[in-house]
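Shown next as structure tokens: one chain only, the form predicted alone.
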Amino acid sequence: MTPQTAAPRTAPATVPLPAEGTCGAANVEWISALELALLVVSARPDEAATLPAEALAWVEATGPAQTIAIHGAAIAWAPGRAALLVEPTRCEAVRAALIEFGMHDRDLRELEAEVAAGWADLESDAPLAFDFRDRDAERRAGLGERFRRLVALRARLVRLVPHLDRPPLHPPTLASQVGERLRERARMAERAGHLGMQLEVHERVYDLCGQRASEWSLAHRSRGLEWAVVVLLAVETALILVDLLASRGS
């Protein structure tokens, strides 16, 4: 069996789709929401759950693959490509579990990438958590924007975690066990925990930055009020002196 080559990501419409209601003997399906080419191979009940070497090589063309074999089904997963060998009667349920895993894996990778991209800003902003001066006033808007982005990342992670670390389904099904094995192999719960710790560091720094910026703002306003009082007193003193001089002249 030679897998069909998936279409480039720029032209997913040319990827052949499986026939309606069946996985076919060997089809490549382009799942645009995941940017994933999925090769589905039908297996007979008496066959061992082993992907053909060509299918595994096709998946590994994009990077190292995670492989599992369980109860007559075999799966190989790598960034951008996956292969599934399963009986046609069980194909749709396992395919759905594979796509669900792919959606959560994509969301987790996006969060990891966004948090990793924020470290440079964090290192640049960290000194403001200790001292905020007049020359830093123009950075307040940027600090606020990064803090709002951080809150959005935390909210996304909180919504995602229940899908990554959930108890096994009882009674188990092939689809549920496939999802559990894939999440375990991808270390999703552990990665989410590490991501949460990184976000806590970011939150702590930007919380301190916000406090220093608020203190600076209050001090800046206080100085303005103090100068206003000084000016009013000076004007009042000048008026009194003018009045005294006018009284002596008369």
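Take the two forms, find the largest set of C-alpha atoms that superpose within 1.5 Å, and that set is the rigid core. Residue numbers count along the first chain shown, from 1. Treat the numbers as computed from the prediction; the structure is a model and nothing was measured. Compared with the form predicted together with its partner chain:
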Given for the second form:
Amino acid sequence: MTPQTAAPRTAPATVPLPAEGTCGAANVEWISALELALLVVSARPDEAATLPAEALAWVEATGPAQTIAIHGAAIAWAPGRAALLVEPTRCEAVRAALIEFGMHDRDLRELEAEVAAGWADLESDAPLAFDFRDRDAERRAGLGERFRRLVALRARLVRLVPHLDRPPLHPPTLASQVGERLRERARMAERAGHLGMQLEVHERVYDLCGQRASEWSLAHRSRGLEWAVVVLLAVETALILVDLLASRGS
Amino acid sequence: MRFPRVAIVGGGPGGLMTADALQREARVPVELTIFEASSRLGGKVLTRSFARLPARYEAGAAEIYDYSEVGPDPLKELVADLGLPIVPMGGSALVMGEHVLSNLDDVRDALGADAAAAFIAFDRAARDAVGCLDFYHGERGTAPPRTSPRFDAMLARIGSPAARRYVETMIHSDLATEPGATTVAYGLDNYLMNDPTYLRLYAIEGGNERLVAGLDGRIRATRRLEHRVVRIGGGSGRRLCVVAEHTGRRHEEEFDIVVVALPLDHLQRVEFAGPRLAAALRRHLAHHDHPAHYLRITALFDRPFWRSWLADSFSMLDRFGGCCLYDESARDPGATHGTLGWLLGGAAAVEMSRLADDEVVAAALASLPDFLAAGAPPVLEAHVHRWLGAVSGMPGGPTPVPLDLRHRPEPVDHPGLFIVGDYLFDATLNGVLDSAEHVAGWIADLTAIRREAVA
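Form predicted together with its partner chain, following the form predicted alone:
Time for the whole complex; same chain goes first.
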């Protein structure tokens, strides 16, 4: 068996698609939503679950691979490529579990990347959580934008977590065992927990920034009012003076 | 000033946990004395090492139940408090003949669609009968009593013989008795514990006996090792007299409170003096004495030759009426050797225990399926540990009795005599801690009230 090579990230079109409905033979499938080339190899039920060396080498061509062997199925997983060895009758269910894992892994990675990208903004915005001055007024719109983005990230994470941290299925199926093992190996529940903690830090900082900006805004408005009062008092004083001078002349 | 004197009879986990809990909860100082018949503390929690290689194995309690996903787990908190690292354990494989059944797909392929359907029907019935929270509260005193017929009646309702055998194999070694000798409630508990939603399993890294060492290290008590308590009865006033044998001589001591933390087979050998006390203990034993049996066989190999097929920390084997096969070397991350442990339960354990050690080891090795035996290297060293009558096949008895009555068999003339045991709850280390904490809290209240009355 020699897997056909593919470079999924740069040239997905070169990855040959599998024959319709086949899973019994070795073939490569391009899953565009995940940008993943998946090689499926059939195994006889009595064979030991070991991926052929060529399949492993094909996966590792894009980077170091995670390998898992569980109850007759074997999986190798690297960025952009994965190989699955499983007996034909269980192929569809295990393939679905693998793709489901891939989707959740992609979502989690995207969230991690977006939170990581926000640290630089957080560091520059953090002083505003304590002190907001006139010169910072032009940054209010940016703060609001980042806060809205943060709420969206939190919502995405909250929707994702139940899929990552779900209890094991019992009695298990091979597909459920593969999904659980992949999630466990990818430490998804822990990563989601860490992401939650990072988001909490961002939320606290931007929550405080929002409070300081509101306080500044209120102070700014009340200062105008104070000036109006001063002007009115000055006008009143001037009128009184005029009145006094006029009465003195008469 | 005289502090209340408390005797703890039995230096197993129940005795040590009672001493530890009492020390934490007592509001007045108490003077503790622990009597232990053997030369070591720890009872059924026993971690041993091989002579030929620096490799450990569990010769007694194999794993600890983890309820922390469902609710408070006092034992896990105690393990954490003692600073002991844990290693998770788990396994879904069951070997039937030459087939490894690790999931529902395997069951369907090997036993047929009808057997798989019958198994799923049994699984649903089990879940309907005992929910996750029912299981957690179980015999812990909060759930209503569960009066149960025998478990074999429920197993007989499984439509497919193959599925029935599959379920029996899965739980036989955990039951340590035959399905006809236990209740539906206990049988279902032992089936449902395979579901990680109900509970998870773990062991203590470096050996479960580290729990004993940890407790022993922080208990301030007089330890009387090799003191077999032979008689307990009334003493002067409301005190209790404990008679212990040591090097062939008998010694008497009086205590305000006596906690008997012995397994049932040892409890039967203690004489309880006085007609009322003797009758109460006879009732206690008649209700709780449903002996169950374990036999452990552990063999050391130069490599874990089974891992290509059985990769979990344990698997079930359809030999000996259903036994558990532990990968003991999985407890030691990084170990290069292989240690395989067989846990036999029930009638098979009794039958095998009559044989000489080398015969038992040979029978264990012969029980391996061909696909494993073919690649097995020679055994470097093997040990057999017999635990006949050491556990209960019907913890809590056929119908649960109130918690207080379980723990204080004769409250009228002997209010200072308490009983602690895993057999009063669920025959686990978690159960014995529940029992110990119940009694320790009670004694703490009693000693405080007495002190206030004296003052």
